[in-house]
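Only one chain comes next, encoded as structure tokens, the form predicted on its own.
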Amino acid sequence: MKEKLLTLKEAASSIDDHSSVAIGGMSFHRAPMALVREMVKQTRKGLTLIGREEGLSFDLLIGSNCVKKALAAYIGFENLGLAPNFRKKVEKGEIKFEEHACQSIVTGLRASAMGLPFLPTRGFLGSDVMGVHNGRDLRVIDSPFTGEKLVAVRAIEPDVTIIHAQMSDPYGNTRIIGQMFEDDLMVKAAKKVIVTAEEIVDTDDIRKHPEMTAIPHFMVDGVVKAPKGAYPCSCYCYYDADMDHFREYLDLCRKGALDGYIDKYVR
């Protein structure tokens, strides 16, 4: 096996402009924020972001003019309100938003992970979601066995998936403790995978409990040691979400002072 350790700077540099990037975690929890901040510092451009229920990771990249398109079921801050930069950019037509439901994001990622061009699912028939896609990524099909109307979801294959985990070894064998969210599907669906981790541990430690390895080394292209790499999001067993930080971010964004936040926390 080959060691895959990178710095944050190297990892962000390996993400090309105009690529599609799936971002792990969910909402306030285990988003790879250290790598996202480095992407902002390096002024990535023209990205297509992919996720299910996303928050600060998406909104910061969108507000920093790194994004041309987003695919998601929800982008916001739960009880604190909608994502302000995302909402403003969509309303002004400055980015494209391809609205999904949770099920279509999950199904599209699963199709790619399985090496299939699409997978069928129930649901969506008669909903506005079908109209948004207008036959591009969701299409009604007949079951060849029962004749039932189903919805075919086109495979979603990110150019890059970035996730944050509790532990990895230098080769990319990665432990995710607690909820997986869609991280495993994002990893299996992507062409390239970068993991940031709270700790880099010895491979011997990984081998002692192989059942805890959520992502095996051969699926990972780069590993970054990033203590508190999800902050201000939570990382289960390590730290909680900093809700005061989220409130500060939202207050600055609503005042049109995102640059102030970036000066303080990114640059």
Contents of the next structure:
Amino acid sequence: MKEKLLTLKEAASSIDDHSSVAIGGMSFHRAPMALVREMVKQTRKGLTLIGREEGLSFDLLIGSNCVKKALAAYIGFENLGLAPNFRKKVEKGEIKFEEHACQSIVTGLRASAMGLPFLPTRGFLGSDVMGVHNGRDLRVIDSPFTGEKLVAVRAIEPDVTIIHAQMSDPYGNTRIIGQMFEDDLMVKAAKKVIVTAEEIVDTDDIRKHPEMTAIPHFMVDGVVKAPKGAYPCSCYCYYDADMDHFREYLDLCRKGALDGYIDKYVR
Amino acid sequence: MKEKLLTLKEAASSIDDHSSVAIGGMSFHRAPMALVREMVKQTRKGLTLIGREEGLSFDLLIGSNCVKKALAAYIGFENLGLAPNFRKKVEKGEIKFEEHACQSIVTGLRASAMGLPFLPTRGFLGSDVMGVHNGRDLRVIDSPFTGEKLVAVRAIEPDVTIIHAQMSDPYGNTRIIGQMFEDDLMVKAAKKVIVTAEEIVDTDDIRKHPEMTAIPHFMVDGVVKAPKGAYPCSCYCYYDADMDHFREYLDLCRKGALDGYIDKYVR
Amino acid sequence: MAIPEMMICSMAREIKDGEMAFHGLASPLVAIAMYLAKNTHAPNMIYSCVAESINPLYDKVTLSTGDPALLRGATAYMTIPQAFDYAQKGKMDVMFFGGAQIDKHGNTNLSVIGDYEKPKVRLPGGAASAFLCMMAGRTVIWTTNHSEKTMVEKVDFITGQGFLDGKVDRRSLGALGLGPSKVITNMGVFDFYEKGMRIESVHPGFTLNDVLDNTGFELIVPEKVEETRKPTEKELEIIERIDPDQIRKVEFE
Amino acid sequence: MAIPEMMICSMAREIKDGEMAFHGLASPLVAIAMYLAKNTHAPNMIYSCVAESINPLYDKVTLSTGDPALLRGATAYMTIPQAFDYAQKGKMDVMFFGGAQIDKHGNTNLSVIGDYEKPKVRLPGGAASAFLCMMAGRTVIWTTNHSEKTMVEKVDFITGQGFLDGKVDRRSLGALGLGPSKVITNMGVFDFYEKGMRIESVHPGFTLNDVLDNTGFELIVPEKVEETRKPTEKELEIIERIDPDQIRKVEFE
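Having seen the form predicted on its own, the form predicted in complex with a further copy of the same chain:
Whole complex next, starting from this chain.
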């Protein structure tokens, strides 16, 4: 096994402008926020973001002009409100949003994780979400044996997947405790993978419970030690989401003061 | 949650003659042998067996005239030798064997577990395994986006799946320790599920580690307390495979004395 | 009148014992309703949710209904892909969806107000809607903002499929489920009659005219308009127990 | 000469450092070879196997190469479906397959001797062959019974794809991998030259004529036939350490 330890700075630099980036976690939970902040600091450009149900990670990158396109089924802050930068940039036509439903994100990632160009799913017909994709990424097919109408979902293969986990060894053997949130699928689907972790542990510890290794080392290209690396999102068994931080973010953004937030928390 | 405790006898009786039965475990490991023996005792007839890499469970049911057809990728006893009854019955034309490769069993079960009529896979082309299925269960398709040739695998939906696990609560919340061997897929793919378990544990214990529940209660129709229920197969963390028992079985069968084995171990 | 509790109890009543119900993000009312159902008339319901948890034993509802804490004390961990697989087998009975717009055929919009490419308001997106609205045995739709802007003749964008144009057979589009069974708003409860939306009951504190005046399409009015059954003392007690922080009120602010 | 050790060492040499190799059931020679490679020239190889285990730290090889004990001390648990997904991405480098029949184009038969519907001998079945022979970067084929009955002009049934008729481009059939790179028997090591099977080396104790007499088709004989390199002391020591019970000899009985 090869050691893959990187600094946050090195990890963010290794993500090319104009690449597609899948971001782990969900809503207020276990997004790789330290790495996202470093990407903002390094002013990545032209990214395509991929996720299912997303919040701050997407909104901050979008607000910071790092993004040209986003694929997701939900971008918001649950009952704290709409995602202010996502909303503004889409309304102004400054970014493109390809709306998916959760299942088409899941199915596209699964296809890529399985090494297949597509996978079928049920549902979708009758929803205008089909029209958004206009046959490009979602297409009606006839099931080969039964003739049923199904929807083929094109494989989603991110250039890079970034996730935050509770533990990794220096080689990338990664434990995710609690909810997986498709981080495993994003990893398996991607061309390149960066894991930030609360703790770097010994491989001997990993070997005590192989069944807890959510991601085997050979799927990982870079490992970053990042304590509190999901903050202000929660990291199960380590810390809860800081709802006041999210409220502050939303207040500042609604006032047009994203820069103030970035000065305070990112630079 | 509904209590689902059954005796071995009740469980075996609930499996109809002429039904299709997926059997958990693999090779010498964690097959639900106690329930299989009870099925032999009750002289089930006309079963279609479904599995990936199988040994005694299949060979004993086949030898005992319970089976009309089998789907699998391997039926044997590894380096102890060929499966004597499987071999004899196929050579005599007394049962039908639809040879799969592991991946088509996995893919067919996955399709059914996902509620889909088929799933695609790569591979298979050029192998005579394709000809065995003659377009019925494996069929060449064009991938909708890329035009690549793939193989569609028809969903495999067993009437009943039987597995042996280390622990279950009375409602069917089931823990499988160590290798899964697609038992989870077999369960999710099936119309009806019976779990035999080394131990019946309290739901309070299950709730301490929800992430260890391999099979949630609502997928299970019957739970049987069956200590040593995989024997002579291994049951990880409980007992190893008894290779001498397998050797005895093979010796007796090769001598044409399967009845002797059944008298000794089944009746 | 305590509208959040009224809505919660109305939602809870939509869950039958033994059924599997699912809630998504931003759904504290639904989470509380599911908890309430499980602790009253539906002890054998299967609580499943976007927090990938089955039958959690949590102490109190969380502001984020995807909170990892919901895993504590659960009988099983079930990932979203696994839950969707199960739904795709036709085994998810009830799903609850909010709508920024809800139309007379029970279609919901969580995507855009205005044109998709040049929206007036970009909403968060429909999450699981386009899939689960066709897979779930039935859907229950809710809004805490019953107004002409929310309850519209025709949604700007069909994110979640209801009865579509009111004519097409959902099954011909591959639906496994029946579609919307109820719409629960801050003013009342509505069902569907020959694919039109019909008043089932009006919450205490509102009149029939309040409802009609705030609805952007013609509702079917039954001969006798019932008053929504008020929460019982026991129901209120359970709601208070699981939601001491009053998270149920957030959506009304 | 110690043929099992000779075969094991020949197999081990087929694994390059950093590669992912996979073994199936009934494969103690392969399991030992993978262990040997990892403990000599290929410390960074990825050991994966039908026991759903990555890089196990087992004490000794088991008679069943799917034994759950192989999970102990592993760096990860990886189910068979997951391993196949990974193979389907073209990321499994080497797979080892036995063959009851092996033909001159490297096709293998583990299904039937005779006709499929009315077989003379019903063999156990090809396990992962029909899939992995096309997915793995390359396959290494082995038999412990080099004879005219095993090494045949044309297999009765193509379970595992080699170069098929020797003419078709495997890629046109969706192959991600190159096909068989070596055939390792109790008599020698063989490679493929312009899709024909060629002698690479003959094990000490056998002559070229032994090999030719026991092969049911015409082998390509190079100008100089090498002798297979003998196991080193260190290799023998490692083999003995991981296989004190001499399980490597079972297949020769």
